[in-house]
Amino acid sequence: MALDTDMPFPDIERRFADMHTASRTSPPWTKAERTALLRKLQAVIASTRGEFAAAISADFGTRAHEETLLAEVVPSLTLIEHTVKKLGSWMAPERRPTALTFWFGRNRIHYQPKGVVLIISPWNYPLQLAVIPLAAAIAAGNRVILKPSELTPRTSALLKQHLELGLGADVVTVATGGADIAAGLSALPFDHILFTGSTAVGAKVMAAAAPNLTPVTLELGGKSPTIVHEAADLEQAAGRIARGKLMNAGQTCIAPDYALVPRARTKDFVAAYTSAAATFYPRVIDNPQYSSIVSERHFERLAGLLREARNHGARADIVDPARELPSMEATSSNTRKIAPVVLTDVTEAMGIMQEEIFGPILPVLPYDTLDEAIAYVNARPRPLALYYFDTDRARIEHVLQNTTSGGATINDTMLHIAQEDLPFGGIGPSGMGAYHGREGFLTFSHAKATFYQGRLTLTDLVRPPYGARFQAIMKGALSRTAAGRGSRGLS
């Protein structure tokens, strides 16, 4: 394939290239191809898992070995499993019905690989969020680019490494470096991009894409809220904000971003939540299982938007058990960490409340009727993610009703994520299309419709010339229409 194109990476360019050939000259990978290459995946992730999880706290500077593993290895290969399981389902030829004007034929969809495909991931889960729409492309038959981030470099290394190796570099290659390499690869006609990242970047990926109508799914973030009812188990709902905002120390994109809380609770859900924060973390500077912040530029920008947040009023409730921080202080520029927050008070001229936060500062805001805090919600960009806790059913279907979100997890958050049969996707700003499970084998698939005609067909009755048998059918079609009823004809 010949491309007109100046490409800071010709060797990336080249593959591309072979790749492209290949898809269109080899026949489709059977079941059989397909799930040997899921299951050399599957063992790639469980081979390397101690590597990956060594390489990932190097990356950020700490993070918890048991974290990789709960949040990105068990995930992976749970994701890969239930794909080889459904794979034959998946693929087979769809049913669908013919209308009896069509009859004796019959309509299918025949799911087909797209081709190659460019996967964009980002540094927050740099193997989950790499391997996960990996699985999903390959189960669909397609050959796979993968651009991990520069900003978990070591991790990069390791999937490029183990990846070649274990699938070969003609199913999938890793292209490493910079925004540069993302931007030249967006620019390059695959049949399908899948971008994980900021809403920023995500448009600049989609205007890069649209001069080859190259289809593109976004996977971005945004500020998700988090709504709990004053009828709430107020210890348990602060708990399990707490545990899903400071996992990876806030940096994931369904992380709760803020907290609506009814007014007369807003005291007793601060203490309930810097109480369970302390439990799950009673060092934050010196533990291992507390992450850094992946850079000092994303350090700096959290510290910046707490500042801006205290000296324009917010109060802010650190928890920092051990006593490792200078008082009133939440940051530790060594080891770039920042200790869970609390800021109440807040305006929404503030920084916090203008940008996804990404980190473990969680704004609190109270509110005074359930209905007002659905309108606070749905005044904003539509989230990625959005949490409510509640126990009355009626409630909690007029709350998911009235709100418009990627996704929901009710009493808890993040969970919806690591349902296999659920798909994962934003919408709006939070992102376009959809992924996990049958939805990602979907996204990377071309549905081909096709109809298969039968030896006898109705539709032989309607050829030219056209006369009165022609008139008698027609106005028997119409006769079955709400438009056509009444009808004399086709004068």
Given for the second form:
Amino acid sequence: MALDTDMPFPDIERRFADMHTASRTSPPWTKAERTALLRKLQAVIASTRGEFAAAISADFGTRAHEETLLAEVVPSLTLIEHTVKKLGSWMAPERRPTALTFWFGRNRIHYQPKGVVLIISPWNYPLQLAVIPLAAAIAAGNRVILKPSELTPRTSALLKQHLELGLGADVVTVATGGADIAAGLSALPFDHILFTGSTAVGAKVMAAAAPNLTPVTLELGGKSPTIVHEAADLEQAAGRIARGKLMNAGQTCIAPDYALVPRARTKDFVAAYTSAAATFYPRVIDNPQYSSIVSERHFERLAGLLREARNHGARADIVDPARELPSMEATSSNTRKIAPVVLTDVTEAMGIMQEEIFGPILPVLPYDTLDEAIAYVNARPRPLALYYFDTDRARIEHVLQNTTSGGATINDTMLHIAQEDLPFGGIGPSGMGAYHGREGFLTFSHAKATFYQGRLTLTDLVRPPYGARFQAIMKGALSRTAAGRGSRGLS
Ligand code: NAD
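Could you drop in the structure for the form predicted in complex with nicotinamide-adenine-dinucleotide? We only have the form predicted on its own so far.
Below is the whole assembly, all chains and molecules, this chain first.
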């Protein structure tokens, strides 16, 4: 493959060219080879998990080691385990029925590696959002260039060190660096790109991939709503919403962004939510289990959204049980921490209702009827996740059928992402395509449709010169369709 020597990263481009050549000249990895690579990946993550927890915490300022274990290490290891167990059945050629006309032929789908794939990952869960797509790509037999986020540099350096050493740089090369590197990489003719990050950058990746016709999987963000029905157990719902919202201080793509609560119950909901938050985090500033906001820029954005909302009349209930902050203050700039906040009396004009919050601030919006809450969600961009709390099965199905989101969890938050057999992905502005489990394998595989002609076949009878025999066969073929029944060939 010809190299463009003007590229800002010649080493990576050379590695891409080598991987490209290897993917076209060597046989696809066997199940045993893929399994061995997945086991190596598992061993690397298991043996370096403490190092990763420390690096992620240092990158954030504060990030609970427990959250790294819960939300990065365990999901990565269990999804790899699931993949190893299922790999044989996923890789096997799949039988499909053959229409009568094509008897005695056979149909099969062969799953083949796409070749060389690019994975671009964000900072918020920098280990699992790199490792889980990587595992899926390897399971499908691909070589990978991984570009982790520049906002978590210690973690990205560890990924480079351990993945290249553990799996071989010919299997996975980690390209560290900034957005310029990511943009340059996404313009290379990869066989697939999986991008996780913001909707705005996702659109740039898709545009960069277009001239090469490189297929893209986009795992994006957005405002994921939570609807609480009046029949729900309010305290339980508020506690589960708080647990989901405040993990990683709200810096989670599927965190509940805002809550729609029956008007008569909003006060009780705010009280239950703040009380649950105070139980989870008896201290917020001096608490190693409560995350900092990842960067100065992200901290200032959140502080600005909060300030603007309060200046325009929103009421803020701040959770600061140990009184570590001055009265009415929610932010601590030297630790980059923001206390859990509930906002009421918000308006649509406020920035907090216009962009993905990605922080520990929960706007609570009152609604009068369930259909009004559904209409509110449907009038906005399709979200990555939706949460609904209710006890009535028929109403739950009604909400699921009448809203469209990437995924959903009923009577809890975020847990659909933890299901190893469910696909994970968005829709429209929250993403396209999916991975996790079998869908991860399929995303990085080409499904090659193959027809094997039989020794005996009717199709040899369909040939020029077209005469009476041809007309009879066509009549038979048409008669198998509702619209063609009773017709006579062309007439
Ligand atoms: P981001 O879009 O700013 O950056 C993500 C990655 O894209 C980084 O590695 C960055 O270097 C790279 N990048 C930057 N400019 C680029 C360009 N022009 N071309 C190619 N790549 C480029 O996102 P972020 O701030 O790191 O992450 C937060 C966002 O990600 C939120 O919107 C969140 O909802 C979303 N997210 C989605 C998921 C999901 O699974 N759907 C998971 C986590 C985060």
